[in-house]
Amino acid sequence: MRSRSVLKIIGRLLMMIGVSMIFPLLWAIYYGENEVFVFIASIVITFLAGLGLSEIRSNDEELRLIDGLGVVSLGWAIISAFGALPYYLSGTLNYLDAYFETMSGFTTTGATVINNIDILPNSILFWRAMTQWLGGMGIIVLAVAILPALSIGGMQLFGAESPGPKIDKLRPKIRETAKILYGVYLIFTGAQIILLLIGGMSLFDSFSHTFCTLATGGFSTRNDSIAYYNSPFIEGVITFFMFLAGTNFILHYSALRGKINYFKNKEFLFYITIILSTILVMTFTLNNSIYSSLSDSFRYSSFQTVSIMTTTGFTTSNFDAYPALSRIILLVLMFIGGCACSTGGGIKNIRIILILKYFYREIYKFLHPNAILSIRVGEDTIPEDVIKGVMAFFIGYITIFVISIIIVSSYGIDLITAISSVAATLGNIGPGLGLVGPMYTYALLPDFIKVVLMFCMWAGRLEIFTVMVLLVPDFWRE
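Mind pulling up that one chain's structure, the form predicted on its own?
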C-alpha cells in the first residue's frame, strides 16, 4: 500500500466531511442552540486535519486495488473518529460512545447508545441523520462523484466501497457512474421529503427521516421512532422508500430512463418474494395474538418486515414482543438484507441465490458425479471465480458472526441478546432482540463489547474483505 497516497485522499475526504458539518451548523443557528460553537470547532478541527493530510507529498500514479482498499477501510475508521466530535464536544456522549454512534451512522447501522433522543438539540439530531445519508450510498462514491482529484483510480475506490458482489458500469468512466447513482439518490430524497411534508411531518423531521430511510439507516428524531407519528400515510411512504432503497439502484436508473427491468431481474424477484411471503405469514401470526384486526396486523407486519429486510431498523411496534415464529423470521431477514448495489446491508439477496444454487448443484453432483453443471442466474452464467468469492464471503461472514457471539456471551450477556446484537450490527440493521431490542439501546453494554460491535458494523458495511485485508501483513508493505 502506498501510505502517502492513501492518507492524502483520506485528507480530502475529511475536508469534505468538515464542509458537510456546515448543514447542522445552519440548523443550530436557526434554532439558536449553543451547539453553534460545537459545530464551528468540529468543522475547523476536521477541515484542518484533512487539509494537513491532503498536503502530504505523494506521486500521482494510478491507484492500485490495494490502495483503494486502504482508502476505504482506513478512511471509514478515520472519518468516524472526526465525525464523533460534535457528540463529544457538546457533552452528549463520552468519546467511545460518540465513536460508536458515528460508526453506526456512517455504516448506516442505526444502533444507538443514546437513551433519550427527544432531548437532543436539533443540530445534533441532524448531524446524526446526515452521517447515515452520507454513508448510505457511500462516502467514497460521493467523493469519486464530486472530487476531480479522485477520478484517477476511481474504479479501485468505487469497487472496494460499493455494497454487493459486483457493480455494473453504467458509463465508461467510474466518476460518471457515481454521479448517476447519486443523482437517483437525490431524486428519491427530494420525493420522500415532499411526501412526508404532505403527511404532516415538520420540515426538520422530514429531512432527518428521509436521510435515514434512503440510507436504510434507521436513526430517528424520536424515542418511539416512526411509532411516534401513528400515521398510516407516513408509515406507507417510509415503507415504500425503504423498499426502493433496498433495491438495486441500477434498476432505478434504468426505470427513470424508461426501461422497466425490475421483473426481469432475478434478484429483485427473489427480494420481493421474500418480503411478500414474510408479510403474509407475519400478518396471520400477529392477528389475534398481538393485534385484534387483520388490517392492523398487516399494517405493522408490512412495515417491520420491510424495515428489517432492508436493514433500515425503523420501528412502529415492539417486535421483540411478537410470537416466537415472527421473531425468528425477522432474525433470518437480518442475514438476507437488501439487493446488490442498494444501500441495504446483510449478505445480499444475490449472494443468497448463488449460495442456494451452489448447494443444489453439489447435491446433484453427489447423485451424478460426472455431471458438469454451471450456475446460472437468469440468462447469465456465473463464472466459477465469482462463486468462489461468494462462498468465501459467506464463510467470512459466518466466522465473524460466531466469534463475535462467543466474545459477547463471555461477558455474561444472554444468548438472545448476544446473537441478535451481532446479527443486527454485522448486518447493519440496528435494533435486535433482548437487551438491544427496539425498546432499548446499546448503552448498557460493556465498553469492550461496544468495540466488538463497532468492528461488526465496520466489517459488515464494507463487506468483510475490505476490512479483513488489514490483517494481512503484505497489505502494510510499501
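Right, the form predicted on its own is done; let's see the coordinates for the form predicted together with another copy of the chain.
Chain only, nothing else included.
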C-alpha cells in the first residue's frame, strides 16, 4: 500500500466531511441552539486535519487497486473518528460512544447508544441522519464501482454491468459512475421528502428520515422511531423507499432512463419473493397472537419485514415480542440483506442465490460425475472465480459472526442478545433482539463489546474482504 497516497485521498474526503457539517450548523443557527460552536469547532478540526493529510507529499501516481482498498477500509474508520466530534464536543456522548454512533451512521447500520433521542438538539439529530445519508452515498459508489473493480467477494460480475462510459483507469471511472448514481440517489431523496411532507411530517423530520431510509440506515429523530407518527401513509412511503434502497441502483438508473429491467433481474425476483412470502407468513402468524385484525397484522408485518430485510432497522412495533417464528425469520433476513449495488447490507441476495446453486450443482454432479456444469443466473454464466469469491465471502461472514458472538458472550451477555447484536451490526441492520431489541439501545453494553460490534459494522459494510485484507502482512508493505 502506498500509504502517503492513501492518506492524501482520505485527507480530501475529510475536508468534504468537514464542509458537510455546515448543514447541521445551519440548523443550529436556525433553531438558535448552543451547538453552533460545537459544529464550528468540529468543522475547523475536521477540515484542518483533512487539509493537513491532503498536503502530504506523494508522487501522486495513479492509484493501484490495493491502494483503493486502503482508502476504503482506513478511510471509513478515520472519517468516523472525526464525524464523532459533534456528539463528543456537545457532551452528548463520551468519545467511545460518539465513535460508535458515528460508525453506526457512516456504515448505515443504525445501532444507537443514545437512550433518549427526543431530547437531542436538532442540529445533532441532523448530523446523525446525515452521517447515514453520506455513508449511503459512499456505499453506492463502493458497491457499484470500487469493490467490483477490486474483485471483492465475487462482486466483479455485477460491477461489470455498471453504467457509464467504460474507462480503464480506476479514478475517472469511479467519478463517472458516482455522478450517475448520485443523480438517482438525489432524485429519490427529493421524491421521498416531498411525499413525507405530504404525509404531514415536518420538514426537519422529512429530511432526517429520508436520509436514513435511502441509506438503509434507520436512525430516527424519535425514540419510538416510525411508530411515533402512527400513520399508514408515512409507513407506506418509507416502506416503498426502503424497498428501493435495498434494490440494485443500476436497475433504478435504467428505469429512470425508461428501461424497466426489474423483472428480468433474477436477484430482484428472489429479493421480492422473499419479502412477499415473509410478509404473508408473518401476517398470519401475528394475526390473533399480537394483532387483533388482519389489516393491522399486515401493516406491521410488511413494514418490519422490509425494514429488516433491507437492513434499515426502522421500527413500528416491538418485534422482539413477536412469536418465535417471526423472530427467527427476522433474524434470518438479517443475514440475507439487500441486493448487490444497493445501500443494503447483509450477505446480499445474489450471493445467497449463488451459494444455493453451488450446493445443488455439487449434488447434481454427484449423480452425473462427467457432466460439466457451470452456474447460471438468468442468461449469464457465472465464472468460477466469482463463485470462489462468493464462497470465501460467505465463510468470512460466518467466521466473523461466530468469533464475535463468542467474544460478546464472554461478558456474560445472554445468547439471544449476543447472537442478534452481532447479526444486526455485521449485517448493518441496527436493532436486534433481547437487550438490543427495538425497545432498548446498545448503550448499556460494556465498552469492549461496543468495540467488537463497531468492528462488525465496519467489516460487514466493507464486504468483509476489504477489512480482512488488513490482516495480511503483505498489505502493509509500501
